[in-house]
Structures are given as C-alpha cells and as structure tokens.
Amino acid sequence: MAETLEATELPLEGRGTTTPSPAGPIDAAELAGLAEPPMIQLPRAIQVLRFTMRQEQFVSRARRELGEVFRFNGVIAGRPVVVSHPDHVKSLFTAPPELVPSLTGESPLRPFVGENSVLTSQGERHMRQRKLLLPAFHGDAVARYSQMIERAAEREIARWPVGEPFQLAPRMQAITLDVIMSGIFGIEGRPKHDTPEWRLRQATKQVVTMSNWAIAQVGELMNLGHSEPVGIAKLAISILDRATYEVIADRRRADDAGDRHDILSMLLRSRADDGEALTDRELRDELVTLVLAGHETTANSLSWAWERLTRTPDAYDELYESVRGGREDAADQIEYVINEAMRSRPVVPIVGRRVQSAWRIGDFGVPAGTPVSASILLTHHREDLYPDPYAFKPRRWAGRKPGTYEWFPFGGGTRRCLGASLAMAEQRVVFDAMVKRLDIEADRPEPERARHRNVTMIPARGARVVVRARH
C-alpha cells in the first residue's frame, strides 16, 4: 500500500509562510474519499490556444477563480492538473522517477529534439545519459569555462552600438552559443569559417531567428500532438539536421576522438551495456537538445534580467554602485538580480510529471496516469512566499537562499536541468562584464510582455535596450 508523503518543513530561509499541505501517492480507498480538482470550463481549443500563447494570464486567472489546484484541457493527454504549492511540488520532485516520469517526451519539444535526448528519454536510458553528461556541466568543467565566457562576452559587447536601440536577446544568444559550442565540440571561440561546426553554428542561429517569425507560432500549433515535425518546423529542423549530421560524420572520420574531452567525443566513445555505440540519430537528438536548450534558455534569462533591471531604477543603481565601486557585496548583488529575474520571469514556466499511482494533492485526489504539472510561474508569484510578488526586488534575496521547492527555474528532482551550474556561471560573468563596461537603459518605459514560444517564455520585443555609454 502506498503511503502519503506528508508535508515537511523546509529550511527557514526558503519556507515563507505557506501552510503545509499533504501530497503524494495514496491507495484506492483514500482516493475514493477525495474530490477531483476543479476544471477550467472553456472549450478545449480555446484552452489550448490560451495556454500555448498566453500561459501567464491563463494560469493566473485559473488560480484566482479555482484555487491553487486546478485542471485544464490541453495538448497533453489526460487533462493535466496544475499545482503551485511547494509541498505539492516537493511530492513530484522527491518521488522515485519511475513513479513520476517526466512529460517532456509528450511535450511540444519532441518534434524538434527527438525521442532519444536526455530531455525526452525516460527511465534507465535517461539516467545513463544524465550520468554520462553531468561531468561536462559541473565542478571543474564549469570553472574552466569562466575565462572563456568572459572572452565571449567581451567580443560581443565590443560590437554593440552606442545610442541606438537594439534587441538584447540575439546578442545574448551569440555569447551563450559560443559557450555551448565550446563545451560540446571543444572549440575555443568561434569555429573556423566553412567548417562543419561553423555551419552548425550558422544553422542554429538561422533556426532561432526563424522561431521568432510571426508565422512560427502557427507552426508551433500545427506541431502540437505530433512526434515528428510538420510544416515550417520540418523545414527548420531539416536545416539544423543537415549541419548536425555533417558534424557527426566529420568527427567519426577523425582519428583523435580518443584524445578529446568535449561532449561529442564522450558521446562517440560511450557504449551501452550490450556494447552498442550510439547511432547517428541518437547522437543527433542529443546534440540538437544541447545546442538549442543549452544556449537559448540562458540567453533569454539574461535578456529578461536586463528587461526588468532597466525598468527598476533603485535595483539598477544599487547593482551599478556595488560592482563599479568594487564593494565586497558586488558578487552578492549580481546573484540577487539573477535570482529575482529567474523568479519573476522564468524562461521555462511549467514542468510536468505523469503520476503512476493515485496521488493526493492537498484536498484533492487524482488517479494513476494523471499528468500533474508544477507551475513555476505560479509558485514564483505566491504572495505567501514572496510579498509583493509582481515587483522586481533583488534585495528580497539578501540573507535568503532559494528554496528547492519554491524557486525552481531549472526544474527539480532527477530531471533538474543538467546545465544549471553552467547557466548560473554564464549569467554571473556576463552581468559583471556588462555592468563594468556599459551604461544601459530600456528603449521605452513600458515593460515588455511575455511571449510564449514552444515551452519557453521570452521578451516579446527581444529585450530592446539602448547603450548610453561605454567604459
């Protein structure tokens, strides 16, 4: 008989004032005594459109009207339940992975990254891939990247115009793309012109640019529910695939793979328990995932941080005075801004699991097989955790560490983002370089609204700024 995982107290610095709420696996008898979560009463097509294109407004209104646990009718089979209480989040993140497999394999990502990547795979395959890739994104590896990140930032910053509005998001992507290309392929700086790696970098930039076209949102809707890309997405992926397979073929022909320590070389050397090497398709899925997810999410986190910071004069001034004045708290001030930006504008706004047991969620119960999604957006905007939650207040993090189940922009549990440490290191280094060298302001006072693209939330206007002075 499954036992209920009763809510436990979190560390004081993360708990806030949230009332404990039971959550976790239950038996059939307990399920029979619990009500189902309330359902959003709108036609399915409207719910899909609103969740896909205006998720922030959609889930916020549902929480106001239905409470902190509710269901909606979306593209994931089974009418997903949305939760935002830290104890409900904890029940999903701490349960055995076989009891709460990820929904990423059913998400809009699958047509783009395939079924074989660390993002979409499940069970033993996922854990094997995760174990293989983890060393490349943690500890000494991240420390080695720091100087390279700084050089990439310096190169890019030097190109930015002074006195002219421009989109910050693609400029951030240029930096983070250089970083992830280095980690995956072992190339310092930009790849040499007309090499396979250079063509992959160009293809990646082209696909990201295409994803910002107005018609791309139509393409995303066309791909919902598909396991393979269709329409304009198929064209975009074909561009990326040609370049990716060329890199794989070129590296397979090379005679130095055994001496290299980049991610692609490690993947080429890896073997399954039966001795089988990864196929080209398996390598492709892994590389596309790492290149796309490994650079664009971090770039958009940086873009959101500057979008927020340039519209919050007190926070902007405190950061600049601390960093430029060489104060002892400079690193802390940068960390506060990053934490607050990822709280208020998480690039990935929701993560999900499909529970394999009947599950209790506060006063409600759901049967086995139900998708349960933790809304990062809603949790990050709980009044009981973050007073005045819609205000951008980096100082709220002074003397406070992010709670594991209250601040989770990288997801959690066994599915927590592999590149979280690298992403944080990139943001720290890039922020430091920009604050020391540039005076930046927003191009207009009105905040940029969020635009949802596939599974991410990005600044609708690309985080437009103006550099007023260079130092």
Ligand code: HEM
Second form
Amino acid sequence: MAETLEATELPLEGRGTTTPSPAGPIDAAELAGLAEPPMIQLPRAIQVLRFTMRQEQFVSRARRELGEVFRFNGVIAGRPVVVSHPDHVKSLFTAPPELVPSLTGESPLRPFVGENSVLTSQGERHMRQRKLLLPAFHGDAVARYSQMIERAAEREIARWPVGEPFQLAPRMQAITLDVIMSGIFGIEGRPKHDTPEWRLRQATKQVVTMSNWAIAQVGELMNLGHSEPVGIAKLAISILDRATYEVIADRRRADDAGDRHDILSMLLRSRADDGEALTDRELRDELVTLVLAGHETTANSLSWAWERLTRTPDAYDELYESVRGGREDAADQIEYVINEAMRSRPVVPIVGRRVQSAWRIGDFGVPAGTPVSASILLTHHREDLYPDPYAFKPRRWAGRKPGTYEWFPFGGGTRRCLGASLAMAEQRVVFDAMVKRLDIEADRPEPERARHRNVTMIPARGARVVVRARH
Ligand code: HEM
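Switching conditions: you have the form predicted alone, so give me the form predicted together with this ligand.
Every chain and every other molecule in the complex is listed next, the one we just looked at coming first.
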C-alpha cells in the first residue's frame, strides 16, 4: 500500500503464473514428515499490537522475511498460520464445512454480534441460518433493490457541500445504512422520525462514530480474549441492544409478519427443525450482524475506491469519459474500478478457519486444531497474479474475470459473504450516480494510510475529498 506497504517489501518469486503447491487434509503419517511453518519471533504483546494496528506492514514483512507460509502469536489462540497462495486458499474454501469452522466466533466482532448470528455460529446452526437468509440476498432479490439504492444515493449526494473538504466515509455510510435498513425492515426511504427503526438507525450511527474514537482502539484491545464485552464496547453494545430489542418488541406486538416480506418478518416467521421460533436474543444477534456487516464494509469499500481513483488521474479520466459520454463500456469501466479497489484495499484484509484435521500447506504441515488464515491483502498483492501490484490499474480487469482464489474480498466457501451481491450492486449504483453528478478531487495528493478497526481496514482520514462541481 503506497505509503505503508512499499512495493519493494514483497519480492515474490515465480512472476508470471503461480507455481502449484499442495494443500489440504492429511493423515498423521504424512504430518510427521513435514516441518512446522516458521514463526515470527517477537514477544506476543508486540505481535498482537502490530497485527491489530498495522496488519499490512506486519504480514508483508513476515512474508518477506519468513516466506509464503508463516505463523504468528496473536489474538486467536493457537498461533495462526497465514497463507496467501491460491492453492492453499482453495484448500480452505473447498473443504467440507465441518473440517474448517470459521474463526469469526473467536474474533473481536463476537462481543458485538453475539454467538447466535449467521456470522458467528457454526455447524448445523450456521447452515440453517444461511439457508434462511440466502434468498433475501440472492442476485434476483438484490436486482429489485436497484431503484431504492439509486434514490438513497441521490438523496445523499444532493446534500454534499461544494468547494469544501469533507469525509466521504460517513456519507457513504448514510447511503448504505438506508439501504440495509430498507431491506431488513421493509421501510421505503429513511425511517420516520421517532419510530423504533429511526432510533436503531441513530444508535447504529452513534456506535460507528464511537468506534472511530482513538479510545475505541484501546477498548478493542481490552476486549480481546473476552467472550463478554468490557469497557467502551460494553457501552456501545448497550446502546445498540436497547434500540434493537425495541424494534423486535414493536414488531412482535404488531403481529403482521405474515403479510410482510422484509427480512425481519421472515426471521419472525421462521422455525427451527423442532418448530421453535427464534428467541429475542437470537433475533437481536442476527439483526445487529446484518446492520453492522451490511453497511460499514460497503461504505468503506466505496470510500477506498474514491480515495484511489482521485489519486490516479488516468483511471479517473477514463471512467469519467466513458460514463459521462454514455459509452457502451460504461458499466464495464465501473466494474473494473470496483474490482481494482477491492483488490488493492480489501476492507476485510484476512479471513480464518480452524482446521479440524492435520493439514498440509505447501512444504509444511500443521496438526488438527490449528487456526489457518487466508490473507486477502497478501494474495491481492502477489506479483505473479497481479503484475505491478501496488499500482491502481482498473484496466488490468479488462477481459479478465476475478479468480475465486486469487480475488476474494468476500472470503469464500460456505462462509462467503452473504451480502456480496448486494454490496456489488450498491457500489455500482453509487459509483454511477457520483460519476454522473459530481466532479471530485482528493483534498490532498498524499494517499491515505490504512487504519484497522475491529476486523476492517479503512481509510485513516475517512477518504477526504472536495466536490468541485455538481451537475
Ligand atoms: C464491500 C462490502 C463487503 C465486504 C468486503 C464483505 C466481506 C465479508 C467477508 C470477508 C466475510 C467473511 C467471509 C469468510 O469468512 O470467508 C463476510 C461475511 C459476511 N458478510 Fe459481508 N462483506 C461486505 C458486505 C456485506 C453486506 C452488504 C452484507 C449484508 C447483510 C454482509 C453480510 C455478511 C454476512 C451475514 C456474513 C457471514 C456469512 C457466513 O458466515 O455465512 N456483508 N463479509
């Protein structure tokens, strides 16, 4: 990453095509013949701090010094292995789910979203919830949201100041929060003032603002290893809880779930195999997950895309000429920019699984129970996959489809992001509206550094821009 992760930091061998590398479950005999991956030799506290605050530097340095597969001593128990070779990533994403439970249940998100949500639950319970929610986030369902997204974007863009610098990230959050709340609660437009949904919207905004405070990073560190929240996280959660339980109680009272088609009504109608309805606590975990996972990630992904685009004049001009000129390739050009932004600045930089069998990873082997994490950031910066990986080049996507194990900003396998289609649709629509309506510049030429917050990587100054003209 331009300022923090220098091009010279990742001298990868095998430029051209990736050399195949074996990976996957193995038996005890095979494990006995394999070495353990090399370990980062620093005190644990320093490793935790570096991973939490400057993950991009931490992993790229380890990659350079220790090679393609390495271990560190971090937040997650059991010294996670970091992988970035597409064959190693594929072994995690294609294994039967019971062999590769997700690490999200052990991540810093866990105190916020609880243990019952589709993001944090495992096994049968996870598959059941995923099946239940999938239709609501399927491509066809998302296509129906397009006009609603367009209206949310237009409403927001019309209010942006002209000629003075402002942060794009909170403005993008306003759009994506409206979109996800419409989907979940079936509200058209912004929730009406002083309704339970309006209070949940306010609470969510408040919690996201709090998570940007410097003290929140201390709070994040304090929560590591705790299954129940402490400190500032506890306060933030109580704000969210009050609002969420109020919405649930209100909907239960209204008792009109049968006539409604929004996601909350669907959850209220759903029954487990034993016929039991979801409890308030289960509903709360699901709603908080969908609201938080469903708006912040997309908003920051859009913010990064503009942070990059406004600092890459060639790419900016090409996109503008195509979209404003109504050229046939306009939709493709937008897609290239989004793909490239998600490649070079993946908002979620790493995803993990805890392997339940001994596992081969290239020349190395690890025993059952080892956490293995796929570094999206490292894979996306491999020179053998993406020549000149530190340059922002939307053109590299012309005639190229993102490879499942080479470009995975949404993770993969049975834990792949449920909202991927929605997130892509939102980015396309918002991009199109912004390019057509606004002339945008960065507030200053230097790139924004990455800041790590919970499991996300966001632009440190909130993607500050100046709108020069509105059309
Ligand atoms: C650009 C925006 C987004 C990015 C980069 C993103 C990224 C991710 C990633 C990396 C994962 C973990 C996947 C894995 O472990 O393999 C994930 C999971 C998830 N995301 Fe997203 N996400 C985005 C938008 C959304 C949206 C709009 C929603 C809507 C509700 C959403 C809901 C979820 C859920 C529910 C999961 C858990 C899936 C499971 O464990 O089965 N995300 N996302």
